[in-house]
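Shown here is one chain on its own, the form predicted on its own, set out as structure tokens.
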Amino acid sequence: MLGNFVYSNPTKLYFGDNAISFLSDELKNYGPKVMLCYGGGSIKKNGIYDDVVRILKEAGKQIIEDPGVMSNPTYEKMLAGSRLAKENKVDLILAVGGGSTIDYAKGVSVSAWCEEDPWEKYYVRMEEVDNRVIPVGSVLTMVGTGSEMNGGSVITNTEQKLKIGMVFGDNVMPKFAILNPKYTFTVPRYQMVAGIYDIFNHVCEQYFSGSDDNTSDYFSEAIMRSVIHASRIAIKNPEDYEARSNLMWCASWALNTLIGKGKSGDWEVHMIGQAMGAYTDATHGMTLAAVSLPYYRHIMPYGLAKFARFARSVWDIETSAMTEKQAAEAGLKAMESWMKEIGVVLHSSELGVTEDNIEGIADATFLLDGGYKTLSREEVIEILRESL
């Protein structure tokens, strides 16, 4: 295992079907004003909103509501939330929802007391936070992003057609997260499947880099195998507690930085997918699914040994009679079959991408050098065309 690194994760997780009971204990650590962030209102239909509000009121908290967080939170919405948080001098931001709501809460937490344009400071120049940060807590209702246990915050600037993720440090990561697998039961199938692929791709982005014998890769293989197994059960029975609990746990560990230690990380699928999302407002996990196979087939020759290992260790393919290239191809074929089985989008045209906006998406794609191949703009265009 090569390289030097520091590992720290300050988020405290409460996991299980009684996890919400610990919210009252956590609330004792913060002042009286709590900003409650959530999305389109599904938490009011399934009863989660009532549970949370009851606990907040029993704790004597003043609730400042901030509803309407969209699946791809915008910079405009984040600015409005920041003004609300600052005007009310909130002591805690409680995000109730999926990764988008938690990403949004982190963006608000660093922007409320920022004296500069937070988009320029944090999402363009990607500077460290040097102003007051409002603590964030979360009640997770949809799995996929792992935002409940990391510092990531992805925000879309609709005017500039840019969707950018900033990874903040320990001081911005959620202080606590409530994880009850039953809270995910009512998530629509499309969103559940998108979340499943989001988990899987987070692991792929870290796995497909480096060539050393890295313990992190063994962790990654275990998580991928668990996601595959649990996904097959969950799509047949969305209320299978064991399957949904395993997916929830995998999501947190896929992106809480542990399996990235000692790794350079690729993340180019995310860069293309995020640029695609800025143009289409498509669900994040589906943008990743649409571009993954064209991308991995493109870079496979440059990381052949890892792709062959992927076939053996993740998909249980007997490769002893195959060449390394044949094994690598078999692994991606197995991945494609599984993607079809669970029902993710495999073509970007299904998400609204057209030939006319391919060059714009390519221009909005950040080119990274952590994977097996650093792409050119022309290669991004080629991959996008193949994804159609």
Ligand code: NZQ
The other form holds:
Amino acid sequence: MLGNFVYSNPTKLYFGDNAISFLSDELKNYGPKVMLCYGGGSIKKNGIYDDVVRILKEAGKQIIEDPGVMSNPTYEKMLAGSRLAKENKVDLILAVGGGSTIDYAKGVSVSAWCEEDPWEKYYVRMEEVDNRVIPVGSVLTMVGTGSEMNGGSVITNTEQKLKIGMVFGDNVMPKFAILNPKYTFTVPRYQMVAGIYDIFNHVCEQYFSGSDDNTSDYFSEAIMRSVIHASRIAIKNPEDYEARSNLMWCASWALNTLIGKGKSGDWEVHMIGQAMGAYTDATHGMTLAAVSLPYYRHIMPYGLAKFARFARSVWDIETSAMTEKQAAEAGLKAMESWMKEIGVVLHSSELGVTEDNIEGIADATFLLDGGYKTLSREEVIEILRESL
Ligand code: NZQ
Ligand code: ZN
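Could you present the same protein in the form predicted together with 5,6-dihydroxy-NADP (NZQ), rather than the form predicted on its own shown above?
Shown next: the complete complex, the earlier chain at its head.
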């Protein structure tokens, strides 16, 4: 561990098939007005809405409903939610859903009482919050982003064609998260698989960087192995509680900052994926999947040792008779086979990317310098073309 760091994570988690029973204890910590944020209606079909509303009513809360949070939540929606939260002087925002709903809730929590333009202040200038923050709690229904236990809030500005993730501090992170793996049983297969790849890629982004011997990399390998194992079971039987619970736990730990401690991180796949999302509104995990193989093959020569270790430690490939390059290639080949096996999207053309919008996506891609190779705009274009 060569880096200096601070580690803190204030989110209290309740995990298991009885986790929702702890919601009433948490609600005692907040005032009477609860803004209930949720997405397009899945929680009404699977009964989670009824469970949550019953508990809120039993606790004597006044519910301010804020439905319709879309996947890849927009700035426009976030402003409308912020007005609603301010007008009603809400005491708690309860986000019931996946990453989109929780990210949105964090955006509303810092924007409701913000005197400036929140997009400019938080998502462009990435300033610290210096106004009142409304506490956020969450009931997670879709696994992947880790939003339930981190400060991330990814918002899409449709007018500017930008999708930007701000990472807020401890004061904005969810105060609590209710994690019941059974709640994820009804997630459509496409979303489940996208979420699985999102978890995996969060680990890759932190693993494929740096050359020091770092405990974080060993944690990363353990999470990747667990995700691969559990994913193979979950795609055969989405109602396998053990597999879905392992995926849920892996997702939280893949992006709650632990495995990035003491080392550098890459995040370029996310930068390209987010730019692609701004142009196509495609499912987040699938944008990452479509760009990953062209990207990792491109940077592999600059981080050969880590890619060879990935082959050995994550995919159990016997590499003693191979050169470092052969081992590295074998690791990516194994990753490709697994991606095909679980059924992620491997071509961005399937997500709506065309030759015509490649330049625009490249312009909307932030170029970071934490990975093995800092890309130029031309290299982003090359990778995007390969991903088509
Ligand atoms: O809207 P509803 O009707 O609820 O349907 C959702 C949505 O269509 C559905 N769903 C969720 N739980 C369900 C369910 N359907 C049936 N049963 C359930 N139990 O699944 C669909 C996808 O939900 P969404 O919340 O959009 O997915 P996800 O959790 O992947 O979140 C994606 C967003 O998170 C951002 C992404 O960019 C994207 O905007 N990210 C947030 C991060 C963070 N906070 O740190 C990091 C990630 O890298 C990511 O960028
Ligand atoms: Zn992600």
